[in-house]
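In structure tokens, the next block holds one chain alone, the form predicted on its own.
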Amino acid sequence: MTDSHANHGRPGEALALSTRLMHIGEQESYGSGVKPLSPPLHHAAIWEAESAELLGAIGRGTADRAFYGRYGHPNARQAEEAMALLEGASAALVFATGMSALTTTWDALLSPGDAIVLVGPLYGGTEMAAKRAARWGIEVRRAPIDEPATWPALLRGAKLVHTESITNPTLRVPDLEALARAAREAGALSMVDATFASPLLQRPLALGIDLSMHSATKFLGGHSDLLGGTIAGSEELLARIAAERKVLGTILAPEPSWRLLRSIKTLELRMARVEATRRVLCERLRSTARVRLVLDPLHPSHPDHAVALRMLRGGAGGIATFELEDEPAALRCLDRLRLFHRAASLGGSESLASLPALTSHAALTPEQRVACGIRAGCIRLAIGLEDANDLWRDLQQALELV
């Protein structure tokens, strides 16, 4: 760290993770001995270089400093310094979303005529990017995240493998570690959408993966306020992912970047209560006669249950899904909730539901839906910080109605 706060402490303590973010752009001086505890917001475009010399090192890259704002800026690097210690990476870079950080990984990794492997059921923008792909000449192959004996094959002669550390909505979790052994033995990069688990149920490079990618307009970001993305990994991988960037134009502006920085100072708190809150509503949901089903990577009910205990780490995040017999009574549960917003993000401080056949799955056919274990009945919730009593009497009225 470059910051005034990277050393305090009796010498030779290590300070702890929540303490060091605290502290991560902090000035040194701000004119006369003074410096503002949030960050300055840097809104300049262009830098000027106080030397020839200087400018020509920094368009050669042989020099780091802010030159061009497609290229770098210093609120940029301190959302990614940040990001770099959550994740205990080397690097880290933002993107200006979370599709742009996947689409921007892949174009500098992939090449026409090279295979990626995707371990789903993903994502639905994740199944635009594949299509995207596939038009640009990149075979796109596809693997069962619950059956782990076939990925060695589906790997064989693969540039990349691509995956969620928990799916969306039906909370899959893979076994990162085999899945990185694969990858590994294959000769694949491998990466993972790490979005709803967030940095701190579950750091995805300390499992052998390559890449973890997060989309910051989710828990991260935590306030519904900002779009953003991040990849983190190694700074040889990260070097190759920086200068697709430069190219595309897809590095997280400014005002975002420092939005960024200042909602991950609070992600662990916000994690905290979300969890706590999750647990309350999958346990009451669990006893209501209405539902159907509901899916818990941390009850034994869940087909990763076991996994799931390996693979995070004291939490499963902020999401809920269950189900209800069929699309009518999801419809006319979402109606008559007060409380939860009808809305098809996460990770704000509101909490959210939606439906995943009409939101991020709305897409694909039915059949592929049930394939992926999204059912017409099926309702996410996106936990927010309310009181856990509040949301659950919202939706026990509505359920009640119903």
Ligand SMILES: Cc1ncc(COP(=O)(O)O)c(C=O)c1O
Contents of the next structure:
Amino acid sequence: MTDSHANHGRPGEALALSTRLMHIGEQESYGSGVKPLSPPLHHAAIWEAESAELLGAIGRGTADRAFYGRYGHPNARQAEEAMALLEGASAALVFATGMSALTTTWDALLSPGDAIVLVGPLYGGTEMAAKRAARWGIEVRRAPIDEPATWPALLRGAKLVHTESITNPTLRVPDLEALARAAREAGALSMVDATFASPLLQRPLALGIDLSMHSATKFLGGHSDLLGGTIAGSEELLARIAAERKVLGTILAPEPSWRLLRSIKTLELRMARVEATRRVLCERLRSTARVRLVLDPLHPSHPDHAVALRMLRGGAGGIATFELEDEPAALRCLDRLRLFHRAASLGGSESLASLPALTSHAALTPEQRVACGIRAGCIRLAIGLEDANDLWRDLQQALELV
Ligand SMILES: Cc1ncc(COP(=O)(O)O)c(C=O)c1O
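Show the other one: the form predicted together with the named molecule, since we just had the form predicted on its own.
Every chain and every other molecule in the complex is listed next, the one we just looked at coming first.
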């Protein structure tokens, strides 16, 4: 953020986050007296230095300039500036996908013989990354999400602990303050995949966590038209991760970086809309006879209600999970939906419905699924931007036919 942005407010007045975000990517006027209000998209993969001296300085790392697209480029930097602001971080990095943000970070921080602690149940892709880590000689330990008293012992001697802001699809909410404390005492780094909460409902770094990661494919991108990932934290940690990103070549390309910045500017509006609709749908589902259980971290019936009130600011994200009596009932409901799309992602502008037993958690046995709280009749809704009453009527007619 350059000082010139301060001129948009009254002298000495701090600008709100939403205002500051709108000015990221603003260009100089190129001397012509006018400037584009949408930042230019730089397709260049390679940049020419104006002198041999500057080329040498860039090569030695003493001049920070665009040079070679795999190392960094202006559109990635603008998206990173926006992410650092959103996360309250000194720095952020963008990646080709959420998974490459995660694996690049783990690769940067872990070596054979180190231990990582997973506080789950976690996203299936993260479980696959854990299998890969084990293949490279990293010890993978597990810690129960709702038993913080066990964490200090499980973290002893570990290098990294990884969890999620809100788990999928059971919407468990770990106590990140307790986790950050346990990690610090054990000398381990802590990392949160904050995809489900978005940086607006939770800032893991403010709770003492070292690294906050997102699949930008979800709420940050918001339109089901980009794959991306982000990581935010201290400059020192991000320098190590950026070095690994150079080697692995996992930086986000210019065009999706441009779209990510464009989307971040409407994140606050989209999250507010999704939260309002989530509350309406959860409330109406709770009073529907056929629905056995509605998972809503902000409702007193949820096992993590008290933790969620401390960890989340003003919402629980765009996911509503509920249970019907069995899998055939859930399948019939899914088949009869007309507005909800039968698809497995989240965070886009259109609402989706899926059965975790058939999608995100298909690789688990029924017993393993029940152990992480997913019963056969479980349906996950990813709420989009449609009208709440229209979405409810769609659910209602599908449930009536069940
Ligand atoms: C919580 C969570 N983390 C990470 C990912 C991986 O993100 P991507 O698909 O962008 O690689 C996903 C994808 O569904 C996710 O739900």
